[in-house]
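Form predicted alone, single chain, as structure tokens, below.
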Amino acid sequence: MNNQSVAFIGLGVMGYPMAGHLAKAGYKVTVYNRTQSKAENWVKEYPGQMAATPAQAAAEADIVFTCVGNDEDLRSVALGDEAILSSLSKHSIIVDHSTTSATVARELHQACQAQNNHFIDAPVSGGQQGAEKGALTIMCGADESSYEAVLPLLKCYAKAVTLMGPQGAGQLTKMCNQIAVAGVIQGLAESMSFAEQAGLDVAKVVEVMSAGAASSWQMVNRYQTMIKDDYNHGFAVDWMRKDLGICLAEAKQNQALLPVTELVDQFYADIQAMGGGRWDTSSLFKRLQAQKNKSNKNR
């Protein structure tokens, strides 16, 4: 077993997968979730503890783990009477893995620094699926002696991870993904919707397509569910406006231009008002065909 103990807090879709390798590969893991039965369940699926809050998962960790769902949410976990850093031990490390703002990055690296602490924002890449099998991609902000000191335990749920920069680098690295998921699924979207009007066999164009140049994850991981309407899997709608929200305030405090980020943040926007704000990001197609449909009895 290895020596080091950690806290892994936030059992979500991503987090409860990733405090289980680290429990498989021998850490001494002691989990806590907002939602309690979530904890418990993962107790009995894995070797650790729960802790009834996160001061308490936090108290004896050499290392603490975070993967919420927001600023707020972060802030909440870490800062406070109950929370992370009213009973981290000196030189402890915070990893997080939730996808937040940059600012709020930086604000707990400064709070972490205060009391002799480190804070490392580490945001992933891959989905459920990716945490499940353990090749996630994760992108970090760190000082280079925090984020070799976290290293071996990363490499324990991903097949990538790459030190980005100092602390808010790794937040910032997880915008220009999600900048340009919006626009590679949109993309995708548009061809296939294509596709369809002219009359083509879908599937068999788009296995043409992922052999060529316009191959990308989304096509080859998601054109089979988007042909069958399938649609209640996946990275929620919800969780990708979120982010955008991320990406284009960040956007407009550094006057980046995002014209197709904030088209496609509005079309994400008319899927919610589907009734689709649980559904996958690549219900994009699923809103162009509605608007077909909608065009065409209005002929």
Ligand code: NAP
Second form
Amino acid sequence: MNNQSVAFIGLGVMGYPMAGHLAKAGYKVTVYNRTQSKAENWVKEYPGQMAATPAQAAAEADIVFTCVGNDEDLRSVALGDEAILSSLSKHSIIVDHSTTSATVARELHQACQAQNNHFIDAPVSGGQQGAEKGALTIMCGADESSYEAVLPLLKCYAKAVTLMGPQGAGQLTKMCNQIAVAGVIQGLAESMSFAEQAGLDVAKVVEVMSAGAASSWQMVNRYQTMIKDDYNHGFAVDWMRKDLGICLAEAKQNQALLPVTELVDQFYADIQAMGGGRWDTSSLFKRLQAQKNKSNKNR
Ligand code: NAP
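Taking the form predicted alone as the starting point, write out the structure of the form predicted in complex with the ligand.
To see the whole picture, the full complex is given below, headed by that same chain.
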């Protein structure tokens, strides 16, 4: 039994299994979720307790984990009324697993410092499957001693954890990840669409390619569902647009050039307009197919 007390705020697709891994490892876990029924389900499934507010969950915790939506969601659970910082004891650590801007990470770092707490931005990659299997990749922005203190807990649900630099560096690294992923998925979608137009067996084409230099996680894990036109799973387009918005805003500040990312962001806006905000990001293929059908009809 680990005698550290932890709180977990946000039991969504990602947070629910991550909090579960901590409970299974023997940590004393108190969970909070805005929609209470998810917390009720969680305490039925795992040893631990639930709290009525983030402040109540955090009151006894040495480490508080958050995994919510965007910058505003994080501010509201950390800084708002009945929020984490209102009850956190001195020297406790907040670890945020949401994907947010680096700006909000630095803002929370300062708010924590002002009351002798510590903040770590720790966005994740690996999706729902990675969270459930405890095989996430975590990129951290932190001071070294806080990082060392939380590392054994992060290893309960991660296969790789890396300290990237001070607070904000974790989110900047996650932006690099999303920029790379956006281009990779569009490339895969175009390749599959081209194979279709060329009259090739699309599955066979992808299987050949995945043994060579064009292979990627997206190619290996998504081509079958793309062929089946199945997008009701995975990483939602709405979340990807949030992430790409963060990347494009940061690029305005650091003057990085992101021409493909800008374009793919607009392609995802098209998918939202098709009603696909909750579809997996591999639906870029469906967008191309829909455009092809439209141009065939107009001929
Ligand atoms: P999700 O299933 O939509 O869950 C979001 C969670 O945050 C829910 O528990 C939600 O509570 C809570 N929440 C949102 N806004 C809140 C607020 N203002 N106050 C209190 N609670 C709030 O999302 P998810 O897929 O777990 O993603 C969570 C974070 O991880 C996001 O930042 C996302 O970008 C990132 N991420 C997701 C994936 C993925 O594959 N899903 C992969 C990597 C990173 P309710 O239950 O009440 O709505």
